[in-house]
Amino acid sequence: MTRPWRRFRRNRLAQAGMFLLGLYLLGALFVPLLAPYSPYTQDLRSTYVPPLAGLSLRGPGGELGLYVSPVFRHPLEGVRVDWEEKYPVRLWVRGEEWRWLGISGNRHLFGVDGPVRLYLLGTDEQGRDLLSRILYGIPISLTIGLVAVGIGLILGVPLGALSAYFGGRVDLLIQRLVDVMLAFPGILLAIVLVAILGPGLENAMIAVGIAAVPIYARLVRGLVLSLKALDYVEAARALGASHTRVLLRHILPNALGPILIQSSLQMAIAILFAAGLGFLGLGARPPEPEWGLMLARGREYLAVAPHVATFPGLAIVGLVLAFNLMGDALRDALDPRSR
């Protein structure tokens, strides 16, 4: 395992993917510190504020620094900035109370020392800080990917292994079930399942996970079919090893490489599917800061505030790209033909 891991670490795609994923993981771990405000805090006087509105590099007396002026939306004149008032941006400031992973606090990495709000990425249709909502959406998207991939692994791997190992009627029954599931495009199957289970974030995770089951079942079936005919498996059978022992000790461990590669790529697919369900209104429900739901709400205001849909879309692209890069690098590293 040392040589594939060394190839993986030296792969430029892997380095880029790990860097991107590391940024997202840090964001998910320290989200209440990085987010200046709660993702649910509304300010209807500051709707559709564009990114960096009210920021200036000089204070009231002309001194250099980062300062914020009050920003509000006038019903007739649009976004207005009161440049006569300026408040400094500080690091490690006290702000809104938060509770995360069993820890409570009110400190934030940055904020404004004054009665104004800082909108680095602007605000949405209800005046909520877009940066805070995107940051709080990171753990939601990662959880969706992990749960969906976990369901696909737990159900798909045993089905594929049993189908290939025992063959006969077992293989026929399982593969016909898999064929029925594969007859639907993945996102369509997820939509059908959510329609049956009901809309909601938890049901969306389950639906995306079940949609991944036939992919894992077909992959593992092909791997087990090729592995069960090898000499060391025949030797284990000749020595009296049970079917369970042969599968768990001799076959499946040698199939971990392709399964691991598929899981890294499936994480990206699961995040995209969940975002698509949220976009269609079948995933997370308002006011949850889920990126697909944010995209769906933002599309209604593209002419007025394109940033409301642009930044959640970029967040999805970055996370999906990270998993795709790592999946490609894993495939290259675990390929026995690569040098």
Given for the second form:
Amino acid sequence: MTRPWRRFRRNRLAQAGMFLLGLYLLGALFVPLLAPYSPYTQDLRSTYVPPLAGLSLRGPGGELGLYVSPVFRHPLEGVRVDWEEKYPVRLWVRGEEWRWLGISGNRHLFGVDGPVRLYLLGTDEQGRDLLSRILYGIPISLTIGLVAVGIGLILGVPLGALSAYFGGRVDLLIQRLVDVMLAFPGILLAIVLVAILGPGLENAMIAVGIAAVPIYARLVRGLVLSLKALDYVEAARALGASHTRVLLRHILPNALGPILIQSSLQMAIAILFAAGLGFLGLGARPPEPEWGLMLARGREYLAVAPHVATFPGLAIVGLVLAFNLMGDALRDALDPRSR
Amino acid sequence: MLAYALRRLLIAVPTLFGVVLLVFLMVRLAPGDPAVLLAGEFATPETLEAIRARYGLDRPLPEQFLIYLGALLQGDLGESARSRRPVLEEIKTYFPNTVELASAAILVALLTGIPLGILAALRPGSGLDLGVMVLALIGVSMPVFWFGLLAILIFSVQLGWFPVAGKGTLAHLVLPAITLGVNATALLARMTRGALLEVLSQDYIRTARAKGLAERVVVFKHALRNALIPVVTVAGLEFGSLLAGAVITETIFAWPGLGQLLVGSILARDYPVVQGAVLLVATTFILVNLLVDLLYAWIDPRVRYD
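I've shown you the form predicted alone. Could you give me the structure of the form predicted in complex with the partner chain?
Zooming out: every chain and molecule, the one shown earlier first.
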């Protein structure tokens, strides 16, 4: 285990992937501090404010610093900035109350000291701060990925292992089930399941998770089939080990590598699928700050406010890329022949 | 070959049966009265009664399934709860558009993905190789809907080269086809590179080089032929996935295909149409897989003896 791990750590792809994922994990952990506002606070006078609007580098007296002026959307003239008023951007400011992971507070890493709001990435159709919404979207997407991969593992690994280990009718039955599930390509299986369960974030997670089951079942079946044929398994059986013991102690530990690789790639797929369901209106519901859903709203006003669709998409690409990079690097580390 | 073809066909039958069963159960498993699900929320009591009688909803499930199967074999997929038109008619208008889009997308993927993969494999470790692989990795990681929106933003809204949405001229097809094809392009580039690198390391290639053949001849006449077999297989399977993946692309570009029909019907809880559309995509996918398998076995006889 140490040599693949060393290979993994030295791999450039792995380093890039771990760095990216680390950023997202930090973001998820400290989201209420990093986000200047709640993802739900609306400001209907300031809808579709473009990124960095109202920011200036000179204060009211001409002094250097970062200052914010009030930004409004005028019904006819578009975005107007009132440059007469200026308030300084400060670190560790008192702002909106938050509760997160059982802790509450009102401090934010940065914010405005004054009666205006800071919109670094602009606002959406209800004047909500896009940066805050994207940050609060990180824990949502990570949860989706973890829950979906968890469901895939919990159901798929035993199915595949039983199928391969016992063979015969059990195998035939499970494989036909897997065939049927795989007959719904890509996101279609998740869509079918959502159609049965009904739209919503929880159901989307379950649907994406179940869609991963046949993939794990097939993978684990192949792995166990090849491991079962090895001499040491036969030796364990001859020494009187039970089926359960052979499967859990002798076969599955040796299948962990490929399962780990698949899980990293599956996280990427789950996050993409869940965002896709959100985009189609079959996943998370408004006002949840889910990235796919945010993109769908951005689509409606693409020409007026392109930033609303651009930034959540970048957030998705980064997170999915992190898992794909790690999956690729894991494959290289655990199976050097594949290079 | 015939024996293999028959065996493959026999495996496809229970799968198809399972798909029909799952699609049948969809309405019965979903929460709510199946009659309401099939007839729509605003159906009158008379319509509900008629639906119950037609599908035998008061009878035991196995019998209901036989009724469903019998109707299916006669091409009766039921009636749309929204438009009251036969589901088969609805699907007939939308499906060709999806096939058109998926075909264009797979063409994009083949014509760009394979050459990119070859270029990368010819100079492994070079800047070009790294560039292609990074692009491919991003291409695999990109949500289709985001790529589509960016494409609209740049090429339709800013530059005005292509129409924003809809279907009609060839120009309408360009952006949706590229959008739908981008993931497959990245996948094929990665596959082609991997397969070609593996073939190039084999003994017969070393022999060909030792004979003094030009590198171009070695790569294009000897190596590529064998390397492309798995790539073309994946492309075939990918075509089936594109039919399903079109769901999202069609929504972005308002492309009047099966995917748009499917999503609209799910949101409107028009279950007969959902069932019909899902059944059609899954069946097509099974058939495409079968064809690809047979083609593969025909090109590479070793497959048949597995």
